[in-house]
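Single chain ahead, written as structure tokens, the form predicted alone.
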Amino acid sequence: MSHHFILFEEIHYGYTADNEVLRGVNLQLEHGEKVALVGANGAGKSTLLLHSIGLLTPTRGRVVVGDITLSKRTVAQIRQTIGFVFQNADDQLFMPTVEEDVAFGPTNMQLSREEIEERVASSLAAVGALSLRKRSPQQLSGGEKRRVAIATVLAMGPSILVMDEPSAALDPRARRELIALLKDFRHTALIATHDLAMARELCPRTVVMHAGQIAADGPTEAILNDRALMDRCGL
């Protein structure tokens, strides 16, 4: 079975004993398959996101990737599949320059300094970074902030990418760009976002929640036409 599938079964949780944010949440990525998860804010997307990487541990449910199992011991192993890009780009970015954080992942993978080397070189020109390579993070804008998270997930040669919001803090061109470069990723990717028009161009598949249960679950087209559902769920 692919190690590029990815499984939430009967996740719940709640941040408190009395606020369960989600409520046995079913939902299966096969490989290759691109799936935007949408819904409004409190929905509980980023929450079920965070469990992809144990992050986050389900109350009940389990979390499986490929054939492994989630939990403490398969987590380092796991994380070596999945490609998480968060939400606000600081959680991402913390070396005092941009090809140091790039860098990051691939050192830790023990890799040589040639195969680094071109994984940070490489990253960067596929989001259009390369320039800022010895800038400080904290010199940026938030839309090349948010190109550089990304390579720093692209460095680390992911099997299955995880994003949540990708195109917030992008400027017209760079949500462009960011667009062809996903479209270029072979492998899975569950994108949680609420920018529905990239939906439809990039995921032929979407998934609606709604008070932290899936509400729908089909093609992008018939999702995003339905007006009723769209309502009913805050979008």
Contents of the next structure:
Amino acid sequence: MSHHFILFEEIHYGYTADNEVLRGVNLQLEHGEKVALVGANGAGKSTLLLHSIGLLTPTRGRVVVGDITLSKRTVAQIRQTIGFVFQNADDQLFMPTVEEDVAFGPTNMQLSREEIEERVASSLAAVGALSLRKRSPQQLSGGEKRRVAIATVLAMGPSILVMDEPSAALDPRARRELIALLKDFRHTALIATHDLAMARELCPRTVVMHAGQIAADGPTEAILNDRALMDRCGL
Amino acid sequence: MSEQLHRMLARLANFESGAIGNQNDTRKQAPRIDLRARAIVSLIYLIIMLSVPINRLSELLIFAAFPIITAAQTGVRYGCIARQSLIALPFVAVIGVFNIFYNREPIFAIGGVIIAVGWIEFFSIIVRAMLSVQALLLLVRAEGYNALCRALRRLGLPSVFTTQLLMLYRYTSLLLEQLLSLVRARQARSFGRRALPVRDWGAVIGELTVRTVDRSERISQAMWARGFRGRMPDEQQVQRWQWRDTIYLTAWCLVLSVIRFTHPVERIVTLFNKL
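Return the form predicted in complex with the partner chain of this protein as a structure block, the form predicted alone having already been given.
Starting with the chain above, the whole complex follows.
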């Protein structure tokens, strides 16, 4: 079985015992698919994404990546397969310089120094941020931070990209550049977003979440043109 | 206040990215002494300098040569370091001021003014504190806090300590960021009222703690997502110990020992008196 494959099976999760945020989510991504995950605030999109790399553990159900079921034992392996881009780039960039931040993942993978340097350079080049490598993340603009945040996960050579609101808080130009960048990627991708125009441009398939459940799953055009569905799901 | 906080955050960022203006260029051109050697020399300097008896102020002053020379070597402006070290002055002054009251034994007179031992001790405490802070600031300023932590790890300090030190540093910038956003939010709606009422302090501190913990949890998630296993990785090019590091270490040990045990200032003063 290919590693480019995620299965969320009957996922239940609640931050408190009496309030379930995810209520039996079933979702499957095939190799090379780009899927948009849309839904109103509090629908459970980010919570579901956090399950994909084991940052949250479902109270019921299971996550399978390739042929590996997510567990404490396999979580490190799965985190090498899935690159997770967080909603707020400031949370993702925590090292003193861009270069060190991008190298953080590959170093944890215990790669050789030459390999780390090569990955840092190639992933920064891929997002057009090679010139920023010596800068402090705190000194970057919102768009630059987002690019570097993507580079930090690309450096780990993931097969799957999981992104939480990648276009949030970007100005129109940075947003257009980001979309162009993501269009070039051939990774399997699951993108949670409120940016329906971006979903339309990038993802042939869209999944709508509402109140912790999958409300709809299908071709992006059909989903986004379903006015009643969009209204019902607060979109 | 928000401007000051903003400047502090920028300084923290500059510390690590090495963007300290022209100082950085000078630093890169100079042959780099291994940070381990610098750390050991700084430690020896502190031990030797602090071992000078408290009432020998004149002997202490010559130790100011170390931060001045180190600043010149690392391309950092000494004036800048001296100014930054002043931040410790109020705390040290509070500690030292009691000597003035408790030790009133006269030691010498200048003109008609009798100077008590307590005053000498007071200034001695201040000079020691300033020199100590300057030595530590220079150690951090030379290559950054992270590089220093890596050097300490390579010196054998357990990684649990160096990771804690690194986290503490990051937590400081997080705390400042959250404080900055709180201060800005308050200023935007305070209509010129400057002081925060005391009754609101608890709420602000509580909010600051909650925000910072929340933010640090998200950062922690980002770290775990990229393979963090409880120890900060050391991906930097490891500088090998070289002859110049040994020479640097030996030379400073010798110089500091000579200064401490041969009392050069006292000898010079005696010589002048004889003349």
